[in-house]
Every structure is written in structure tokens, then in C-alpha cells.
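Presented as C-alpha cells, the chain that follows is alone, the form predicted alone.
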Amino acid sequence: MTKKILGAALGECVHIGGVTRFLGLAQELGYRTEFTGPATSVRALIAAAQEVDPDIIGVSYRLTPENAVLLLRDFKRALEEAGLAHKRLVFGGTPPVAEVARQTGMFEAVFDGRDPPAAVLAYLKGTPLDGMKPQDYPQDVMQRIGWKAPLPIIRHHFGVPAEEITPTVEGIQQIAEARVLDVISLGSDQDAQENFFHPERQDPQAKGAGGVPFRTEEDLERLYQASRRGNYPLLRSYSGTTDHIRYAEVLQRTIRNAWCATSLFWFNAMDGRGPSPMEQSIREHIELMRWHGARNIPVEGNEPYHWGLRDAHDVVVCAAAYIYAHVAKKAGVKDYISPYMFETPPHLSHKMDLAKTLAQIELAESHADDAFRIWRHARAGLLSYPVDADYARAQLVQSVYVQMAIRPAIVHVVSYSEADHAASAQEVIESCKMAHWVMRTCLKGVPDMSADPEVQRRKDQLIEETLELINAIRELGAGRVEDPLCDPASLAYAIRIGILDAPQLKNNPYVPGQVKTRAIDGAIVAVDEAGDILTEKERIRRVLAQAEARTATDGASR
């Protein structure tokens, strides 16, 4: 039977903001709910609650305390006369008068606007915040997701670059407290990813440059144990560049991650990330999915965003997100979380980025079925923060906002520090809070900037072209392989000869890094020597063209 709350603005009180949130939050849910309006009084609500006999009744009042103590005396007594004292009660206001109303003891739940952004949701799931038990917390992602829902999970990057790992200990512990963050994304130094299980190629003096120097099984477990307080954020830690099993089986023995983080051509001897040269890396991130998704662990992509730092052109990140979603498939991954990141390069415009991110979802969707879960992780971009910190936290929000239109399941909360510094256990805190106000706010109801027909145009136009540099990975193994784009060669040599290419890879010698792009209203576009724009068929035929072309001439001086 379908739950019903009455809500009403108590007394001589006309502010209903809250009350109304809370009853919109209650809907969604699946609350039925009933609004006796502002300054309604005592005996006008007990009318109310008799009519209507809700399962529970939500107060509001935010005027003074004085005040409050005898109009909520007054309430006390008219239920107990009207028979509904035993009536479930929930108030909100401000924070001296939400002390008042703790101390009749009258209600089982009391806000006053400072309390974490899940403790509405907990309560009306059933389960406040105050009495949940560790157990309580899902430690699973996708129990999480459900949990928190409709707000997004947030994730948020931690680890302080310092040569020990104490001040990063201390400050999950604080960010645990603060239960403000659904993730902790352990963000070690070089060192812990490549060379964790090879002390003898760690560099000294690089410890702890670019965060956290965790370097023993011993480190990773105390800062698990840091998470367990507060709100029991899960932890999670990228993927070692080399040793990639091996160093998957410590991460889940000792963090519990989360879920798996790994790339396809990113993360080794191209990038620097990583030893292993491209057909074999790509070998071993393929065999890192499946031995996930063979022990049913999440696994995230994090490959188109990485063309994008590098300033590919549209289709190719596109064609990323189509390709990894493919390969983690048949991979026998069951739950992918596929990441979005917006504004990358920054040079985009909104309207062109959300263009792009949707043609990234319907391409890497069009995989899901019921044994393949696709679950939308968005994340602001890594070059949108400018260094002063106002303009960085208006960066943050704003960003914020417009992923909200791609209804993700994970935000992934950058810190406005981040181009200054790496964010402190505070700044961490505050940023999340900001996005979570954000997200409150979207779940009111925001206009759909996905319905905008420059939006749709451009999502179908990148769809159609990313369409055809697959098609053209898939003749480049056809005859030879069954399947080319799962095919470590294929898109080894789909790389090498540049079907996906980028231009700051120049002078790489995994790729040509010959591929010119330019913004041209607010999208990134492939352009030949002249600027102007090229169609994906002709830049592929180009490409094709001048591999051909250097294949006879090697033949010739064999």
C-alpha cells in the first residue's frame, strides 16, 4: 500500500521551501503527499491529518524559537486530544528552532538544513542516517547507486602528495565524518601504479609526486580502515600499469575496490603511463576486464575522455566509447561503468559537449542488455578549472548542472582546487557539498537541454561519422579475424596508421599524430591543411590512402 505524508507550514509561518522539497523528494519515492500550504494553523493540520490519515505528517516552521516552544506544545496537545498521538512525525527549520523541536520529543526525525545531503532520502527509505549501523552503508556499487537514488553516487579523487601516507589516512577519516562522499578515488603517486611490486625501480625522490606514495599491502589496508566512520565510503584505486592481475587481487584484498578502472591504448609505453608496448597492452587491459567480470566487479573505461585531453576530434572519442563498451561485452563484464567526461578539450561548448556525450551513450548503450549494465558516470573536465578559486567553483556548479542532464548514476566531483593544487580533505568536503546542492536542485525538475534540436542534430551527425571509422576498423581485420575490433592487432594497426589519432601524440611512435583538429562552433572537428572542415569518410579515406601508399613504399625498398 502506497505510504502517504501530509506536509504543512506551522503556526503563522509562510516559508514552505523546505516542506515542499521534502515532500517532492517523498514523491519521488513513491509517497503520496498532501500540502496544507503555508501558515496553516494547529487546528486547520489536526482537520488535515484526520481527513487525510497520512502514515506520517511533516512540519515546518522557521521563524522564532520562542515562538516555537509553545505553538509546538500547543500541536502536542491537539494530537493527543485528536487521537493521533501515535502518528509518525518528521519537522524541519531552522537550526535554533529545529533545537526546540529535539527536545519535546515529539518527532523521530529532525533537519535543520545542516545535515548530510543523503539524511532525507535515509529517512524516508526508512533508515535515517542517525541510527544506521555500519552494515547499513552498502559496500557494493551498485547497492550504493540503488541506495542513494535519485541522487547520483559521488565519487571524489584523494591523496596527498607527501612521502608517507599519514596525512591521507587522516583526511578519509575526515571526509568519512563529514558523509558527504560516496567514493573515495585513492589517487596515487607514479610509483604505486607502475612499480608497486618492483621497490627496486621506485624513485626516492619522486615519492608521494602526484599523490599518495602507498607502497605495501600493510599501507592499503590502513587506509580502508581510515573509511570505516562516518557514512562508510567505498574506496577505489586505479589500475597498475604493469603486473595488472597481480596487482587487481591486492586492491580487492585490501580496499575492496570498488570497481575496476582500466583503459584499452592508454597506460603504457604510448602515454609513458606503463612498460608494455601497444598490441600487448591492449592484450593485458582485455584480460584485466575479464578476470573481473568473470568475479562479477564493476569495470569503468576510462578511454574516451583520454583522446580528448589530447584534443581528438568528436568522432574518435565517440568511437572509443563504442569500441571499449564492445570489447568489455565480450570480456564478460556485467556491470560497465562507462564515464563521460565534459568539457574536453575546454574549448567545447556546452551545447556541442552534451552533443558529443549523448552520441557516446546511445553508441556505448547500444551494447546493454540484461547481462551487460551500463551505468553513466559523469565527471567534469581535468583542463575546464582556471587557477583563481572563485571562478574555479563556478566552474564546478556549473559543470555539475549540465551533467545532470545525462541522469548519471556517478558524479565524479573534480575539486574547484584542482588546477592550483591537490585538494585537500577540506576542499574535497566543500566541493562536494556544492555539487550535492546542485544535483538537489536538478532533481526539482530542470529544462531538458538534451531536447535542443542543435543537440540532436549534432548527436546524430557524430553518430552517423563515428559509425564509419568503426566500419573501417572492422575492414582493416575483415577475412583475417572474427572479430576486429576485439582484436588486439586490428586496433593496434588502427592506431599506427591513424584511424584514431590525436594531435598532441606527434612524434609518438605508436601513432602519427598527423590529425589536425579546431573548434568551429563550440564542437572539435577534423581539418585538412586549410582548416576547413573534413567528413569522417574523407579523413578515413586519407588515412587509408597514405597506408597504403608507405606499405609499397617499404615493399619497394625491401
Contents of the next structure:
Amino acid sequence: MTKKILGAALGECVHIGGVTRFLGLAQELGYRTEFTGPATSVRALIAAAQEVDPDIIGVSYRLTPENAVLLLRDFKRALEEAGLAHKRLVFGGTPPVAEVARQTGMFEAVFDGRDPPAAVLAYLKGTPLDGMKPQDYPQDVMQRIGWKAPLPIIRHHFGVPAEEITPTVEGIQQIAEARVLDVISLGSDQDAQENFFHPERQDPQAKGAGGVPFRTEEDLERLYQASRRGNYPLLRSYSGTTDHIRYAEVLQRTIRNAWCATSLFWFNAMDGRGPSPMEQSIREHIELMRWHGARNIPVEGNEPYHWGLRDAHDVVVCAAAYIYAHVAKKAGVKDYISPYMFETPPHLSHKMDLAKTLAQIELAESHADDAFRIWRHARAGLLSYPVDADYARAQLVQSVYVQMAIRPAIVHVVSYSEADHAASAQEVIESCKMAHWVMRTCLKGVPDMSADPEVQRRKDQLIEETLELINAIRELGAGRVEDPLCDPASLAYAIRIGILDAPQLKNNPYVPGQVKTRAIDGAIVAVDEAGDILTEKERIRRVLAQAEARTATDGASR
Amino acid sequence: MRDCTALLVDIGSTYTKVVVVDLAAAEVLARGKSATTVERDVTLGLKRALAAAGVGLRKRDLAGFTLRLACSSAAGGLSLVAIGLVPELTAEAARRAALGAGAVVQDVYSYQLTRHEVAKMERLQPDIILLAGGTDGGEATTVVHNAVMLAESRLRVPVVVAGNKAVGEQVMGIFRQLGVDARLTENVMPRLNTLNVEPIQHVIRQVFLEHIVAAKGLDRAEELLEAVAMPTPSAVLAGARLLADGLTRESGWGELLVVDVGGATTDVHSVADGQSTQREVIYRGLPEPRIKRTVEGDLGLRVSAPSLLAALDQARVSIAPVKSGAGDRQVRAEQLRRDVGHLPETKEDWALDAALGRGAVELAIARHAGRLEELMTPQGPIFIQRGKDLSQVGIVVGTGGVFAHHHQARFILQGAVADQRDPFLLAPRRARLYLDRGYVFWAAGLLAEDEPQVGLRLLKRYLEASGGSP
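The form predicted alone done, now the form predicted together with its partner chain:
Now the complete complex, all chains and molecules, led by this one.
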């Protein structure tokens, strides 16, 4: 049976922001809510409670504590006289008034605005944070999403670049105690990812460069144990760039890796972050997806934004989103975490950025069904952050605001310090709180930016052009393999001839790097030598013509 | 009579009034009046009133009218007892719904009924009981308890059930089991502070047509007329709504107030949203219906003259002829109470009627309109509004005998306009005043369903402008 909450701003208090937000959250969670309005007398609140017969009465009062003492005494007496003393009561107010409310002992929960982000939600879901036991904190990412809904869960990278892991261990403890972050993504150094099983290849000079230098399973276990406090955040880490499966097993065994992030076209010889050549790398990534899919571990597609980071035009980014979802589904992934990095590249306009993201969503989610669930994961653009901390804070919050337009299940917060240095634990906490404030504000309702006609037009155009590109790849392997989009050889060939290409891959031996792109009206488009827009159809025609010419030349020279 | 005419009748508690209307020209062709005879045989008075209007009584004479409709407030009107849970919430909502249906609300009960209260109700013998209580999905035990109490009582009158829908069927089952005629309708307050009066008013009118007309002996009038279609206050409300809102093809006059001062009561009808017209005002209490009727049972010029005097004293309203000679006033009021048919003859009689009428209007408006109160908070003063803000309503219409006949009708009606003495009263600040000299309000209301355009035009044509407020 639907539970009912009656809310009121009591006495002369006319501040209704807190109580209406509380009731709004309750409604989102399926409660029936009634609100008496501002400045509700005790008598009127009792009358309303008699008619509504609520399960919970929510009282807000934000004036002076001295008045609160008298008012709450009257309220208690009135409840008793009306036979309503058994009702569950919850209070919200300023810290000094909340303290008065706590002292009355009437309220099963008291919120004073300094509460951890999930505190109100947890209360409404029947598991108040105060009374939660370690096992009550969901340790499965999907359950955590459900527990936190309608707010997205928050993820943040953390790993202190140092010669040992202790600073990171202490930082994780601090973050967990702050109860502001749901998933800590360990930011590891390069040797942790590439040479975990090969100490002989590790470079002592580079230890801790760029992240936490864990080297043993004991290190990982220590990092995990550090998180066993506060709100018991989930832990996860990058995938290995060698010994993929073995490394995945270690992560599962030690830190209960919340999900696996793997790529399709990256973390290999092309970007220098792994030793494998392209086709082999694709096989390894798919194998890693399959391994996690078979174990019902979610997989994140660490793919499309890598193209954006290298100034690829928007169609290529969208195609990468489609291809990854397609491959992940075929590889048996059940829960796909689909990442959408905004402001990548940073010269995108918000409008065109949102259009590109919506196009990616539509393309990726065309694969979704009961057996292949897709969870939207939004994050700010790595390259969008200014060095100045004040500007960077503004960048963080405005980015999260736009991200909320896609109703993400996960928000990957990027600390405001990121352009200057890897975030300290304190900076992670501050950044998460800033993001949380934006998210809860958005829950009150924001204009639907996705309904903008320009956004919709660009989205439709991107989808149409992306399907041209996808069809071109399908044509490459047609008649040779059943599904070229899942065929490493076809995909590697698509890279090699430049169907998937980016300007910043110029001079890369694995890809032509010939495509030219420009920001026009806020969107990133492919252009010809004269700087004029190339349609995707035309670009592909030229790419295929050049590939054919090269093949002919190669044949002749042979 | 000729085709394309309507015969409209108000079977009032004292007089039966007849108006004949040319539907094509929207013109009153004839009027007639005679004492109501519902105690013996309602048709006696009706026939005399028809004759006074020159209407033939033969079947073919009557058959010539396109419409033959009546309203009635005779035999105590449509008497009703309202029951809710909390006095200021569902009980008040039920009371307002009943008033808006033109009922005479005899009493209002709240919380779980006691045997004593049920016995009191049995003595009142209402025509209808309106049973509410609990929001939808809210408190449920009280309305069930009250249904059992009513079903087991000696009361055998129709019950309109308008409470918590979660137990609607359960309540109906209780009534069915004990043979009570009960009608289930929507909750009068489905959510906290949400008023839902129209479905209830619709059912009350159905009950009126199916049961009350016959029970009061008014069905005999239907030998001469098509139907006694509604209680008189409903007809006045329908007229007020028509005049305010107009029609798709013809605009109305906008938000307005209608004041009806009678011998026993003073009714006020407002057709206005009543939202606050000022900033920084917080509304408190049950929302008001846009079409609102209040009935002041203690404010009348004849039967209620003594209680009107007492109310004026209590409110410290002093009007010259009423002010002097306290003993003499009481005597005069008593005389008026006993002689309900008294018509003023002397200069003093007229002056007393004017003073009482003005006082009745002032008090009735003060009770009908909303009020602001100042509340000091740590952030400074704020204003709380209770009731409707009618300060911007631009039209006030006076209807009833005193406005039809009194030469100081304008002075009496000016009592509806707020003055400087009570700045927190949300009564009209500036308004144009109109007098219903020709008794067309109820007649226009009777036409509101079948010939609304004629009804609207009658009002526009026959309401007499009496200038603006000072």
C-alpha cells in the first residue's frame, strides 16, 4: 500500500523550500504526499493529519531555536490529545533548530542541511543512514543505483601520485567517511596497469607517476579495506593493458571491482598505452568483455570519447558509441555502462554537445533489451577544465547541470583541481558535494534542453550520418563474415583505411590521420582541404577511393 | 399564451412569483405574485399567481409555452445535514458543497457521530444527509463509523456519500444492507485543501428532483409545470454564474457579487476566483469555490430581525435608526419577527428597513469575503489571507424584496463595498451597483440550461444600474 507523508512548515515559518524538496523526493520514490503549505499552525497540522492519516508527518521549522522549543512542545501535546502520538515524525530545519528537535526525542530522523547526500533518500527508502549497518550499503553497482535513485550515483577518480600507496589508503578512508562518493575509481600509475605481473619491466623512476602505485594483491586489499567505513563506497580500477583476464581476476578478488572498463580501439600500440597491435587488441578487449559478461559484471565502454579527445568529428564519436554497444551485446555483457563525456573536445557548444550525446544515446540504446541493459554514465570533459580553481569550480557545476539533461544513472565527477593536479581527498569531497548540489537542484525540474529544435535537428543529422559510417564498415566485411561490426579484422581494417579516423592521429602508423575537422556553429564536423563541410557520405567515398587506389598501387608494385 | 415564451415560477417560502418571458426578444411579458400555499396545496397559490400574470390555466394555454420551469424554496427549502471528519476541513467542505447546491444547511457534524448527535439529527429531519470524511486514501474509520450510525438510526432520508473513496463501496454496502437510499459520488476533498464540489452538487440536485419535490408536495405543481427543477438558491447561483461568465458568443460582466436580503436570511453569492490580489500574502485554510454561496440565517429583515439586531450590536455596527432607544429597537424587531408579511408604511418603517438592510448587507459581506491578518515573523510582518479576496470584484447586484421596492436600495447595497474602517476585509473596494428591481435573477437562472442566451440578456437588460460605489 502506498505510504503517505504529510509535510508542513510549522508555526510562523514560511520557508517551504526544504519541505517541498523533501516531499518531491518522496513522490519520486512512490510516496503519496500532502502539503499544508507555509506558516501552518499546530492546530491546522493536526487537522490535516486527522484527515490524511499519514504514515509520516514531516515538519519544517527554520526560525529561532527558542521559538522551536515552545512550538514543538505544543505540537507534541496536540499530537497526544488528537491520538496521533504514534505517528512517525521527521524534522528538517537549520542546525540550531534541528538540535532542539533532536532533544525532544519526538522525531525518528532530523535533517539540518549538513547531512550526507544520500541521507534523506536513505530515510525515505526505509534505511536511515544513522541506522545502516555495513551490509546495508549496496555493494553491487545496479543495486547502488536503485538505492540512490532518483539521484545518480557519483563516481570519482582517486589515486595519490606517490611512491607508496599509504596516502591513497588514507585518502580513501577520508572520502568514505565523508559519505559523498559512491564509487572510487582507483587512478593507478602506468606500471600498475601494464606490468602488474611483470616486476622486471617496471620502471622505479616512474613509480607513482600519474596515480597510485599498487604492485601486489595485498596493496589492493589494503586499498579496499580503507573503503570499509562511512558509506562503504564501491571500488574499481582501470583494466590492465596486458594480461587482461588475469588482471581482471585480481581486481575482482581484491577490490571487488565494481565494473570493468574496457575499450575497443585504444589502450594498444595505436595510442602507445599497450603493446598489442590493433586487431589483437580488439580481440583482447572483446575477450575481456566476454569474461565479465559471463560473470554478470557490468562493463563500461571506454571508447567514444577517446575519439573526441583527438578531435575526431562528431559522427565518428557516435559511430564508436554504436559499435561498442553492438560488440558488448554480442560479447554477452548484461549491464553496459555507456559513458558520455561532455565538452570533448572542449570547443563544442552546449547545444551541439548535447545533440551529439543524445545521438550517441539513441544509437547505443537501440541495442538495449531485457538481456542487455544500458546505464547512462555522464562525465565532464577532461580537457574542459581551466587551471584557475574558481573557474574550474564553475566548469564543474555547469557541466553537471548539462549532464543531468540525459538523466544519467552515474555521474563521473571530475575534480575542479584536475587541470592543475590530481585531486586530493579533500578536493574529491568538495567536488562531489558541488556536483550533488547541482543534481538535487535538477530534481526539482529543469527546462528540457533536449527539446531544443536545433539540438533535435543536429541529433537526427548525426544519427543519419553515423548509420552511413556503420553501413560502410558492414560493407567492408560483407560476404566474408556474418557480422563485420563484431569482427576484429573488419574493425581493424576500418581503422587502417581511415573510416574511423581523427586529426590527432596524424603520423600514427596504424591509422591514416588524414581527416580534417573543424568546429562550425559549435559542432565538430569533417571538412575538405578548403575547409568546407564534408558530408559523411562524401568523406567515406573518398576514404574508400583512396583505399582502393592504395590497394591497386600495392598490387602493382608487388 | 404564444409560442416561444417561457413560464418561470419561483415557489418561495412566502410568495409564489411568476414571470413570463418572450424567448425571442428576451423580454419580460408579464409578472404575477401570490401567497405560497404549499402547506395545503401548492397549486392554489400557483394558480392565483398565474392568473395575476394573465396566464390561462387551461391545458392548451399552458402547453403553448416552450418552457414551464419552477424553482422552490418553500416548505423549508432543501434542508441538509453535512457530516465530515475535521470541522475546518471535510466538514466545512461538505457544508460549502451543500450551500452551493442551494441547500439550507441545518447543521454540520464532525468526527465520529455520537448517539446524541444522531438523535438530534432525527429531530431535525433533514431532506438529505451529506456524508464526507477523509481524503482519498486517508483516514477511513470515521466515515465507516458514521455510516453505521446513520444506517442504524431512524433517519430514512437519502444519503450522499462523498468521502474517502477507498471505503466508498464499504460505506455503500452498509447503507444497502439496511435499506438506506445512498448515492456514492466523488470525495468532496480528495486531497488536502482541494475542494471538489461540483459532483456532489450534481447528485444533490438529482436527489432533489427525484425525492424532495414529491416529499414536499411540490410535485403537484408539476400538473401545471414541466418540473420544479431546482431549489431557488441554485437558480440564483446559476443566474450569477451566467452573468459573470457569459457565453461563448456573448461575454458576461466578469467577476461579481450578488446579495439577496430576505426576511429570514441574507444570502451572498460570489462568482470570482478570490485569489490574492496582493503580493507577499500566504493563503490559509480550505480553498474557496469560485462560485460560492453563503447563507446567514441570523440576518433577515423579518423573522430574523431580532438576531440581526443582536449581530449588529455585537459587531458594533451602528446605523442611525437602529442606534437610538435600545428598548424600542427590541420591540420593533419582535414585531417584525411576528409579522413576516409586514410592509413598511411610515417614514420610520422605511428608515428602519433601510438601516437593517444595510446592516445585514455589511455583516453578510464581512462573513462571505476573505480577510487579511498580519503575522509578525522574525523576517518581518507577513499577511495571511483566509477566504476569498473580492477586493477587485467590480460588480455588486442586490436582489430580493428590499432591493426591488426600497427607495434607499442603493444605500443598502453600498454596505457591500469595503470602507476605510476595516482595511483588512477583502470586500470589493470599488464596484458598480445594480438592483434586481424586476425579480429576474432566479428567472434567468432557470433559463441557464435551456436558453442561456435569453437568461443572460434578461439580466443585462433588467438589472438596473445604481451608480458606482463612493
